[in-house]
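Next up is one chain by itself, shown in structure tokens, the form predicted on its own.
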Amino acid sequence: MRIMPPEEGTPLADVIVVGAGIIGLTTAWRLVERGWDVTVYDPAPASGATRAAAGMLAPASEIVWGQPSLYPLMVESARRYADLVERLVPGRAADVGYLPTETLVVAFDHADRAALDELTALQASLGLRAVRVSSLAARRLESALAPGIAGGVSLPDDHQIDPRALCAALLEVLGDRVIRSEVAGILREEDITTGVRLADGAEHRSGQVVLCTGLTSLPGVPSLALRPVYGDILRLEPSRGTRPLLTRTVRGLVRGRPVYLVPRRDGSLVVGATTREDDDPRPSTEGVHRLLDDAWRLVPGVLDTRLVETMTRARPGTPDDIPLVGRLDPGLVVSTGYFRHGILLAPLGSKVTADLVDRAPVDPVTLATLDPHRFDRPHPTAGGAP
């Protein structure tokens, strides 16, 4: 769809994408692949929740009770990751930290093991591969694990990627299509979005506008059911001359609390993450202490590392923890609300968003699940028994 030519001096882009987090960048890249003229606006690309993300592609270990509508989205998106990476950086998957290695989930004590067994049963009931392993077998896989762990589960289809490296590759491909300017509002004519207005007052029109703005709201855009969910996340580096602690992602339960340790190619570890809704954007002392303490109980060697980064970011949550993706008017598509699953859901979310811009067919069940208007009216929620 194209609108009428703008006034002289006002450029026309086929698509304007607002927001350059993982969803905005992958959506823009897909549209460029399809031949669209794309402009992306963001004053600080890939600096929000995307920068803090650990990059676990974990459809099995991210499953929790009571979210049956989310499960198939996570599984399908994880299945699409290898193709996305190969098309973006052909033959160079390691450059974006894409590692199709298993995830190991371990239990700190027997109560945690019982909870892990219940979750494993749920994963198996959904057709996901989950293999119980003994404490000894887990420590043979990862020798840095504490000798007292109570066993674990191997998840062969839960992989990882480095979100910072992935976004760097996307920004390189998109080049000068990404403009470091802030969008202050949208332009509308007869209730149809026709472009954006920048913070400096400049107006830019387009045939389609795609909002991938996370929690940022814009004047003129209908209010969406979003809330900020803050998370503290840490980065550790090994002491000079020491070997990396882990070779695969280790997730764990420590007295009922979840924790994860994700190794990077350079030997560093990403440790996370807390979940809190206190509206405080600063790192939590309690949260940082808990993450380090729980990580130490599973992998004692973390005490020999150096704490090099403590970061807090707000993740855009929805009432059912499922994203909001859909068309708001003939010129406006929204793609937001990915909560803690933005990296995992990027392949699927960006494809659905690009299909909406293209007016290509989209699976009606997926559209209904992601419908940004689903909270405007009575509807079945994602709660209930799985």
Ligand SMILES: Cc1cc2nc3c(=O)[nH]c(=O)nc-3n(C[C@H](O)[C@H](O)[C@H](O)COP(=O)(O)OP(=O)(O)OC[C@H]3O[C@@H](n4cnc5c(N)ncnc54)[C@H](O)[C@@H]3O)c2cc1C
Given for the second form:
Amino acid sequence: MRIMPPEEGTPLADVIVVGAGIIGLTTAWRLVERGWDVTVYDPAPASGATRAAAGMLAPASEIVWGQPSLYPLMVESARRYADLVERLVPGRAADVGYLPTETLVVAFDHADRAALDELTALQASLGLRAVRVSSLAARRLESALAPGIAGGVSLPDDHQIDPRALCAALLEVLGDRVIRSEVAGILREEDITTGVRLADGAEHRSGQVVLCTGLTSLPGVPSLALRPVYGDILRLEPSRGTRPLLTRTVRGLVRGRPVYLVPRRDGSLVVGATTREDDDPRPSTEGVHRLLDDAWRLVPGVLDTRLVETMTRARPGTPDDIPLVGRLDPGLVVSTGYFRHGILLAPLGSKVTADLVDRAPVDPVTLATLDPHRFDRPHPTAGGAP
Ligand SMILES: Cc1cc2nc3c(=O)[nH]c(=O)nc-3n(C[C@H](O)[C@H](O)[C@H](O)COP(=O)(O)OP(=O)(O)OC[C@H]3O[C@@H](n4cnc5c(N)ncnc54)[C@H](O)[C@@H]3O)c2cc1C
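Show the other one: the form predicted together with the ligand, since we just had the form predicted on its own.
Next comes the full complex, and the chain you just saw is listed first.
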């Protein structure tokens, strides 16, 4: 469907979204909801970082020191999740694995407990809900936890979704708007993007192009401050005749190392994730060993499961861990750099991106925070007093 802008009286041109990861798909879906005629190009939809993601929607447990601009975005996006799910799959939140239930974070030993206490203090100072629980109380909630854990924290606002199921639902709604083709470059006229050129040479023009290609840069697009941060992640299934180990997401610190176990509704368990910047896309043997070892120390029954998948993908990292969302020219919008929070940030990121396409007003603070050119600017102290 095409809609008419009242001020011009000519049909709005259609939009091309390049990339069908969680960001491209949610953005395309929003644009379709708003009446735009959208085409999405991706040779392998939902096969990038999105395929690996655990799907934790964790504004509280993902908080780290020194990122004051990021956490308001995470909190705001988490707040928007229930609405996104309800609009996408009305009354069927379970179909996309949306579980708005608490996350339990546990400490392996007393040093981990002290680190967890510091994080809890930070969460509380930011107004995020965090409730300390004793070791006994944690084990009452999840009986598979090891008897020796040093207590934990319950985070009522950290939830989860199944990214693969969410993408399947988005792909179903978008239907044949998603075309399995690779984009080789963008078309430009007088410094304005006018469409895309596919790998087979075909050219498709459009009023606006939205780049959601994660780490992949396209010829003709200004280079962006992105780097790959690899993560190894595992899928475990219960052995025959055994029951699922956990009922809620359990995160933990084991001798200072973070690990998480996310139960899926089919009984499987997602265990993750390493963080590596060694430029090697193959699963790290040491990483897999550590993940299993740390998960086993918190939940001994992990050793009774079957390892059904080992996956490695690169997170699209930026220098400040905050996405890059903005307009690059009158015909080109970019939305990438979601690093370790792309699933959580999808409701907010896709809304801001769709607003940019719509030329609707966007909160100026959010725009400045996400500005893809923010690293091009000279540092305020550059050239000033030493
Ligand atoms: C191990 C791991 C665990 C994670 N867990 C979580 C989590 O629990 N919670 C959370 O919020 N985030 C998590 N993340 C982060 C999250 O997965 C990413 O931030 C998010 O998936 C980024 O989405 P994206 O759509 O920008 O990129 P991608 O998912 O990488 O999608 C980019 C798409 O662009 C396509 N593409 C590339 N080049 C072209 C081209 N030339 N033409 C057409 N298409 C192209 C690719 O095929 C791909 O489908 C995790 C990441 C990893 C690696």
